[in-house]
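So this first bit is one chain, no partners, the form predicted on its own, shown in structure tokens.
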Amino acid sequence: MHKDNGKLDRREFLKQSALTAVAFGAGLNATRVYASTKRRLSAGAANKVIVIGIDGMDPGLSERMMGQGLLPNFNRLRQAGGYTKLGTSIPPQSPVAWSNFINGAGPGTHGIFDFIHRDPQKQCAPFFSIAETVPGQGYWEMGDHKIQLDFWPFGHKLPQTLLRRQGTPFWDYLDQAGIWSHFYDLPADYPPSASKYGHHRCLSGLGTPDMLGGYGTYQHFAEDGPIRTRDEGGGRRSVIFFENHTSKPPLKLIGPTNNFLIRPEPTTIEFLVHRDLQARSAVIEIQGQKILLRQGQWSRWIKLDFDLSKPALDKHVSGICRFYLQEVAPNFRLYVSPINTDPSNPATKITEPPTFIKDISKELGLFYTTGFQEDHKALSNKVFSDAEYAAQAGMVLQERLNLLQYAMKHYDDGLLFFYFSSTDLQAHMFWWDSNEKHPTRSAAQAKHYFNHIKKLYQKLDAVVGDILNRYGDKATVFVMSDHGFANFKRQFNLNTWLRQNGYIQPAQATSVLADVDWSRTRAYGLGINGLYLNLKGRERDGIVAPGSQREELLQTLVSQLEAVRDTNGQRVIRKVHRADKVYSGQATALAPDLIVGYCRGYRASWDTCLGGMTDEILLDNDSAWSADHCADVSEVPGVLFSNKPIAARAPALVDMAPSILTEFGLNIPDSMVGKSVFKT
């Protein structure tokens, strides 16, 4: 077990509350009540289960590499009967898939259907599905500041960030039974759910924001940058001017928003850059720190202090970043990583208990804490080259390996879950397993970087080998992925198709968020795989009547979409799933009506995701993001390896939680639909 008391003192609580990100964990609400007291493991039950989550690990590539002798440790498990494909979620998006793993049941129980949901009361206003920040209510005005007091007699409500995943996570049953669980970089659990009995430790992963509130906001300064700071998807760009080789005026690093102001505005830190053209180097001066970098060099993690002071309260929060000096001349370019939460002094709750991350940082120092750590947006926006992105992602992997060593050192018994993102976020950018023309690279470059993905698989094979050598005869070991991968060559604009087929009006509409006539629009697309009817009584401006009109429209849409063909006659959509047929449970209020499952090589267009429309229905993908998994559930299964023979014929993600519980001798709760993979 982990040897901290998990308690949060009042001072720490007030600090986190003031920064608006304290999560409220859901209590146990399963239909079957577990043991009311801590229980001993039943006879023959395991006391150690290790789960290694390798995001996006693909069965096709894994099988080819095992056959070539390139993955000896995975192949050892396969030969012993411990390998199978693992069914993914509908749709195969990471927050949906990992929530299936967490609940042991589908989206109907956890309420996560896409990265992007919409608010039907605001017609189709999009929001991030995993977590939501709820604004506070009430405050005292003091000059330009607001003072919120959440205790009697004031009763102000502080802003807070809430986890929107519903249902009971399987570790609650372990917690209640007195069985320890440790999770490292767990996706779809930010803010981390609370531990009622104190036997659960978790570091949040996918869904954890940076300190600007985004999911990876780099800042870039260059001589050819925009004069006014320009926001772009995933980052901000600014121009840098030099006078006698010192930046003039000083540069500004944008920090977290100061919500203590009546009119909130971002904090900023001024810094200077002194360049040496002859030495191809620069010195960065920021908050009393001097950082010397050569061209092409990364800094260590740098601590930053952001001033949120208000009347009668000296308030500061700590963040961390890394500087990367890309070029000194002829065009000076400086990249600054997203501002991460400081693990040694966190401003928000990103672990359960809050002290857990401080324990980690005491041994490991500073490290990435955002959910998206590989800066794929910097590559997509051409801030990074392919080689620079590979190097930055390599640093992320090394930090993750350091964290794994920490996890293993502090693991005695119970459940250990550890997550690797490299095989997903690097595959999105570097995967290309065909001889077809790549969207952005030559054939030689495409082959080179696909080989890079293969090397990642080999690195993780060695990691698994080490775990098996240490725990293979002492623990049940699972290695799993949430989905596989496929090339992403062609984009399908769902809203353009709906417009051209008369479901969206007027014919000149450009976005469902801007200029749609809802009095004549019957259906629209939002998110990566979702299609929604403009349903009367649900959408604010709904016109489609429930009952026979709804049913007829659904049947027509399914039939027409599954008949769509590309210009070469190739099928675009493998299957359109009806939510009322594939989802069951009490958490379906935000579900789309239809889930569009694409064939390999196809995906929703970039514009579709936020309701936009292009001139053409089908168009080439021209992004560095050249591979994906948001296809049909049948196209991109994941993998499951174990050091015990797998008996289930077609296991899926929903079977993992039941498998873990039964390994500890616990019953499978009624809320779960899966079963142990070790049983037929």
Second form
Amino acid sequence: MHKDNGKLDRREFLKQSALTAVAFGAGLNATRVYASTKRRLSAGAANKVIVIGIDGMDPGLSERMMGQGLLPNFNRLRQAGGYTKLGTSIPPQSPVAWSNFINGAGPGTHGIFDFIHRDPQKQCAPFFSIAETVPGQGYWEMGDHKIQLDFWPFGHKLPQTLLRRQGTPFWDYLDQAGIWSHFYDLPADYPPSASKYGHHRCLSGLGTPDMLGGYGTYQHFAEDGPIRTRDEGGGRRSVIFFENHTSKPPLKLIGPTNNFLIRPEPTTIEFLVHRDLQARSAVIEIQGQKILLRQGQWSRWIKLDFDLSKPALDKHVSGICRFYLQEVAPNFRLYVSPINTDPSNPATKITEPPTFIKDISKELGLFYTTGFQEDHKALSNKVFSDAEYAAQAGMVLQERLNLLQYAMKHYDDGLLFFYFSSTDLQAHMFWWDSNEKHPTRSAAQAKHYFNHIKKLYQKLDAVVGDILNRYGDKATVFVMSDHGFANFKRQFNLNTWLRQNGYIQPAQATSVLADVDWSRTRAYGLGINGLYLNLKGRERDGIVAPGSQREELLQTLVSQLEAVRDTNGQRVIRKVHRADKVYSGQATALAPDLIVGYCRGYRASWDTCLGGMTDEILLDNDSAWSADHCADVSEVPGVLFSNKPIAARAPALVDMAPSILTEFGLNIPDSMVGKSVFKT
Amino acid sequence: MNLLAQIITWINGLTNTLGKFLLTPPIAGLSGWLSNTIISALLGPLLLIFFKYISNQSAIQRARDDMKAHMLALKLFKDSFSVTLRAPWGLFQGALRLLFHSIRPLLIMLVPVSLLLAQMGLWYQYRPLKPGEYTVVTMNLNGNSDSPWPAVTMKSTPAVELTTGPVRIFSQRQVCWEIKARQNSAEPLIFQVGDQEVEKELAIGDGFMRVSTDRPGGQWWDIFWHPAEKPFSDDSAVQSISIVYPERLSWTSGTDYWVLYFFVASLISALIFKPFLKVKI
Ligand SMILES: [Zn+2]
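And the form predicted in complex with its partner chain, for comparison with the form predicted on its own?
Zooming out: every chain and molecule, the one shown earlier first.
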């Protein structure tokens, strides 16, 4: 998580929250006043609405498969008029898209514009957009430790994590009206927003960190690993040595950072590995537990106790991980999953109310609690093979199917929202719907794994069939996705393009974050789709004057970028959107100036997202992450299915919240721009 | 095996019989808190009576009287300098004498109480496995790192499924298995180690069962605290076998807390009965 991005944002954030709270109160008075929390529904209103969010489910593939009779349940809905493409967000990134879903309005209201934002006052220091960890303030020193007392008269501030999504989420209106809502794995809601009236339960999904504070860091130990532990973006690799078949020195598992120290340090747990070459097996000894694994075997979830030393009583936090013995010989390889928050004893709040996750865990035991559960980084970094990734993603799906059973068992009425990440994170790695050469796979392998995606769609078709059987005649059922999918064949380095066209100076600059001359740089790219002007009065070292200079620059950039062609003459960028045209609302402070909408097959290059520049503007994508959706809004719409005929011509994500509220007989608040999909 | 270990093994034979006979009806039949309360309530006064007969009650009485006299002296002759100086010394001496007369009987009592705790621990410290649960079985072999490894196998039984293993830990001369409980059972696991056949108790079921985590080797301390199973002899290829059992979660009759509850409950019961039993402590 980003730890250090200025007070201005936080003040702004709090101000916005206060404003929306006021607006919320006023809006309620104006529209519908409830004397008690008891529900009053208008005639004909539903008391059950089920929304199944299937991240990244693509209309093109769905339609093809429905045509081939491979998705009978989805097809049944389509034939009854309950199918349409669903317009996505600008840009079509999951945190942005799901925030549109949550607010019933665009990014101008929720303030999430990209996975990555930048702090203009720090001249484009990047940070994750969904949540922010605000460091504590003030402490007393005691040896190596700090003591923080957050009460009068000391008034120290403890560090805390804040949800940066702004505006009023639609379930607040349900909560107010006494209508229950249950969300499982809701994206863009970490830490989960608090429920005012207690009719809301939510398990945070995408955006929830692991215990190391990132989106998931595996740890890998191998005989051919690096002598010095190496970070590799989403993972760490270390070497393992054996003496008499026992690891020596003992291995170290990195845990959460101890913030009670003046110089915070990660906690570690020492553990031993014993190998038995003949049995092709190993025993892992960690914190008094023995774990036996055959080659190729995954352990169950293992609880780990991390000791955060304090001046007085130490604080113990519980984490969970799984071990996977990849190989015993000749190259011993052991994978340890990211350390997840223990759902039976969570160290941080990942559900609303906080006890919700413990209730789930009492029935289901231990399960993934991070937002990104499929370990795509392990595949990208070649720790996993394709088959290993598919197997791990399969385990994730199975856990989620168990969670769905739990969700349905504990669902009476109100709103039930359930989210599947599989279709997104498996598609990023396995989707390939063309005959062109795949970045990492042979044609046969590419086909094989694309078939795997098709099978996944079929599996979800059966899940939807089951839900329809149970609730089809009692509930309004929506099955929706936030965006579709496309091959990611070629990568476009926006910053290199800006440099080559003289917008970034000097000509030999290598990174926006390192060696750019801001006194001569007029625009830069950051995040997956964002382009920012170096605007005077906004960026610390801004040079572009607001007014005509800005206007001229925007127009030139739009026309030049839309004219970019690949070496084979193919168009690269479908449309460049101007933020001042497509965004409106109270939360536009951090919006980029332009949003680059790529054509299918293209995406921002890996380097450019964090400001890096390469020699060439257009390169082949060489990553196992070979499909994406961060294209233009028109290129990757999502899907919407319902068991009621859909009347709207071109509905979009922002119409979902208004549709749900309308189904419950509530009015659509002014803050929302969408309308019910059942009305023309 | 040394003499002490031999003696403890012999005593364990006796306490196991007694333990099974006396503890099984209350513990297996009642809820945990109730059985521990009943045992503690009975034991408090029982230990008091025991104390009465193994301690020198008249010496304790004399020490107490002496202390009382010094207290009285302090009160009466507040103004006398010599008394104020001497009386606390006398009090201190009395307290020492009282301690001296209590230590011997307390030490004697420690033996039966520990034997009882070892028996009770079989019931309360861990719970048996439930069908569907996994655990790890570890066999420690005798010998040193150069000794040859015997062929070791676990015999299959309907009660458990062998899920992984055997896996050898060469540096610790251990053999490990992961097993999954299939059905309720009190039948032992049987291992073939070279040409020797050895057994290890296993408990799968609900509620309360005697759960023996370790079948010990020749160490008297291990034998004392793991009384349920016959220890391995020194010439056996196997040194010990242990099974990991789940902790029992209860403040009155669960892992670790049962001992605390037992001491507090028996103390309260002893204090209640003390006036009726005319014991001086
Ligand atoms: Zn995605």
